[in-house]
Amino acid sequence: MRAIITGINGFVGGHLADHLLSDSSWSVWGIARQSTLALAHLRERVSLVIADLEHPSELDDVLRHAQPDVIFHLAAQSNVPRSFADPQQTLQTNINGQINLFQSVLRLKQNPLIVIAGSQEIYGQVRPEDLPIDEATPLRPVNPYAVSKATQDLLAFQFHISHHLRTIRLRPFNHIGPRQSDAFVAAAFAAQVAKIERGEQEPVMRVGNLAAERDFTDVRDMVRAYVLAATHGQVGTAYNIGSERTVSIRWILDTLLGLSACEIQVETDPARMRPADVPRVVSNCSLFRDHTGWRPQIPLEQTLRDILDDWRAT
């Protein structure tokens, strides 16, 4: 099986490449905008192609050469605060890149399975009666990133119906793990703990909204789900993927603080607050579980320990 990962230099892309390459039945191609792989250990094992999804001719060249069986479409602007700061760039990057990918597949008359990495953010302003969120829950996105991912989801369905593209839409809930940018909450906390332990930051943790409750999964379990979607999922289907339990952001913070020997003060930072937020999010993943047998395996406490150790080694 020949797989292309768009956005292979991203957080999830690197973990997905690791997982695919642990199975000798996969060969992996990666699309990136830069000429080197972010992860040194992948450089001899991945066929890296430099291309910009906003340039259709570059995509045509990649697909013509690679002849993929599966495309894992991960490339995106995925930071919510950045999407508020520059909504136009987020919408253009995420929507146009996917449309160009679809049209390139159609021009070349290829027939790969296309796995779309969406987001639970598309559900947006969920009401208590909506919980746990299943795939029939209405989409009420409350930030520009969520709007872009909802559009990607709908386009994947539309191109499946109108052009018979073999798309599967994934709606992953929050996923965290080693190598994640500190633009995301667990990594942001862990990075600050590591800096405080090294004496690079005063012993004060700056935080946003700690009351929000989220459904967290280890990224290594998440990429295992992506591959199961490609091998056992039903074409045309949308799947939630998550742990089906919630923890508060405060629990994440307290767990990381408990792993440090330092005394750390916590202060609220208004700059870290979102203009719009959702109090509680939890997934119903029964459809995906029924189709693939997937369940998360890595305890969240272990995930947080691994994230902190990763930042300590940085």
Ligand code: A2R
Second form
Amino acid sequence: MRAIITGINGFVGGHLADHLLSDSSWSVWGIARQSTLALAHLRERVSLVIADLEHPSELDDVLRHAQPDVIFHLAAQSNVPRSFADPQQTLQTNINGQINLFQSVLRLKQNPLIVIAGSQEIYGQVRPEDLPIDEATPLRPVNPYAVSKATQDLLAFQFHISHHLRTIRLRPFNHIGPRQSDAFVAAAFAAQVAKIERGEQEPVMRVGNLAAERDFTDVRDMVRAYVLAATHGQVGTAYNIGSERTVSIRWILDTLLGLSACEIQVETDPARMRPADVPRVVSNCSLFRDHTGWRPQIPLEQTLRDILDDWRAT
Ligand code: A2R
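What I would like now is the form predicted in complex with the ligand, since the data block earlier showed the form predicted on its own; can you produce it?
Let us now look at the entire complex, which starts with that chain.
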């Protein structure tokens, strides 16, 4: 099986490549804008192709060359604050990038399975009575990134219906793990703990809303789900992927603090409070479970230990 991963140099892309390459039946091409793979250990094993999703002729070259059976479409502008700062750029990259990819596939008359990495952010402002969130829950995106992901989801459906593209739409809930940017909460806390342990920061953590409850999955379980979607998923379908349980941000913080020998104070920083936060988000993933048999396997305590060890090593 020949797989292309767009966004190979991103957080999920590296883990997905690791997972695919653990099975000798996959060969992996990666698309990136840079001329080198971010993860050194992948350099011998992934065929890197330099291409920008916003340049259709570059995509044609990649597809002609790789002749993929599966495209895992991960490349995106994935940062929510950046999407507020420059909504046009986020919509341009995420929506037009995906349209370019689809049109390239059609132009070359290829017929790969296309797995779209979406986001639970598309559900946005969920009401308590909407919980747990299943695929029929209304989309109420509340930031430009979420709008771009909702549009990617709709376009994948439309191109499946109109052009028979074999798309599968994934709607992953929060996923965390080693190598994630510290723009995300678990990595942000772990990075601070590691700095405090090295004496680079005073032993005080400044935190936002700790009461919010979210549905977290280890990224390594998440990429296993992406591959199961490709091998066992139903074309044309949208799937939620999550743990179907919640933990609070406070639990994440307390677990990380419990993994450190340092005495660390916690202070609330009003600047980090997001008043519009939805208090609780939890998924219903029964459709994906029924179709693929997937269940997360890595306990979150283990995930947090691995994240902290990763920051200690950087
Ligand atoms: O910014 P770069 O050059 O490192 O590349 C990013 C890449 N990317 C692009 N690649 C080709 N052409 C473009 N126009 C383009 N724009 C962005 O996508 C980056 O390496 C990758 C996204 O990685 P992360 O931001 O780390 O996202 P993550 O967490 O891996 O999420 C993967 C997917 C995204 O579509 C999310 O929206 C979804 O999962 O939940």
